[in-house]
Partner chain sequence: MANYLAQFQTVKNSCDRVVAAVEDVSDLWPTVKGLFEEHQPLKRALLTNNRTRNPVLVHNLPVEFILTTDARLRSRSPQEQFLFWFREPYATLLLVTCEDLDEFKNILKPRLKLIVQNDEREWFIVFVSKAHPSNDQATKSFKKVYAKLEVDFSSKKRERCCKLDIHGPNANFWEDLELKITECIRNTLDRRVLFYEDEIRKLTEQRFMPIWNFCNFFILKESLAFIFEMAHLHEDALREYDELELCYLETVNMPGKQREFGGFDSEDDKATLLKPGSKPLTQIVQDDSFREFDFRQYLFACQSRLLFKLNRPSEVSSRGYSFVISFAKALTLHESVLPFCLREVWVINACLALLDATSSHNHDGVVAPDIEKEFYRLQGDLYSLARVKFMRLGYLIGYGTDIEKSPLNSACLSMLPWPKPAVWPSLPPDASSEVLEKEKTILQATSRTKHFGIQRKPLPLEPSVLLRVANRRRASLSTGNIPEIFDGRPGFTEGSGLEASPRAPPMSRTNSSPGNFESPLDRPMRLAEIFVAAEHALRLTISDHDLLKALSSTQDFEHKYLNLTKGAAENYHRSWWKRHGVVLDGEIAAVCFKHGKYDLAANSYEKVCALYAGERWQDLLAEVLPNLAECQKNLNDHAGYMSSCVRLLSLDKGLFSPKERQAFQIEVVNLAHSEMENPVPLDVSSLITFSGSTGPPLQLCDGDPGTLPVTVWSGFPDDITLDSLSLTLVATNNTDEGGQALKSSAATVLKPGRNTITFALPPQKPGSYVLGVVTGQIGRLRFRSHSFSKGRPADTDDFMSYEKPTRPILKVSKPRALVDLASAVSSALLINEAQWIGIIVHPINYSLKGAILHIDTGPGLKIEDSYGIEMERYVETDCDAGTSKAEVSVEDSPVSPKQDSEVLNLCDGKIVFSEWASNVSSIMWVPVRALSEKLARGSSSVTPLKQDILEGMRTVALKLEFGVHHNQIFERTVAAHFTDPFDVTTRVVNKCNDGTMVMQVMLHSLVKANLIVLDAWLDLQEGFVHGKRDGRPTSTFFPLVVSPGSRAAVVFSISLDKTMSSGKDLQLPESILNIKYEINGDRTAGAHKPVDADHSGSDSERRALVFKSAIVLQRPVLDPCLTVGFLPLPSDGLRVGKLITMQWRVERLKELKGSEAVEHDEVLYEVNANSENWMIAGRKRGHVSLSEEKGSRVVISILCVPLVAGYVRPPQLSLPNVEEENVRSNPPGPHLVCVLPPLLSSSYCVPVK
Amino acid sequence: MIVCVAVVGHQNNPLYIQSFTEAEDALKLHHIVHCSLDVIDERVNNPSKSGTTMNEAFLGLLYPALNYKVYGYLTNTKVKFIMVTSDLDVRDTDVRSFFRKFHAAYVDAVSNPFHVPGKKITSRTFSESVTNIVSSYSFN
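What would the structure be for this chain alone in the form predicted alone?
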């Protein structure tokens, strides 16, 4: 089950964070998302050490937390997508598919002429589409 998704700008500013659990877990999930930014920066700045090629947007499993797994995706404009899941056996093909749909929803949101680039995404349509995408992926 996906418990949190986030969009982080190229200057590591949070553009959108949504958790899908109880309120007391939200702070812990925000901390996990924040910690994953260091892992993304390390992979982007040292691609030979991480073993990933930077031709691909999907960064894969960033790190496993205690009861969660954190996955990352990096766009051409250096915007980072982060997904935290409570399922410990997730296929990469499912995660890639999720990030493709999430990226398409993001592109639709920032293509709005009233959206200011680099500012938080406050679109209700984007939130609804993210909720629909998350609910369609159970990973079980």
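Requested next: the structure of the form predicted together with its partner chain (the form predicted alone having been shown above).
If you are looking for partners or other molecules, they are not here, because only the chain is given.
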């Protein structure tokens, strides 16, 4: 299952972070998301090494960790989407489509004229739509 999704601004500041675990351990997910920025930074700074062309927003698997997986997605405004899942057997296409939906929801949220770009997203509608997207994806 997806345990956490996050939107990180182009200055690496968290814009939205939502965990889907029941325990009160959101902080560790904050940590995972924050540290995964290292990987995104590395990929963005060394596009040749990562192999993937930067034309694609989907960054793929960021962490080959033992017990969870972190996927990244980089919009053309340098806003990062990060998803942490505890499923170890995930197909890239599923994650891609997840991120596409998530991106659409994000675009809707920031298109709100009352949203200040660069500020945390506090929209409840966005939160709801994210929850819906997340619940529709259980990768197994």
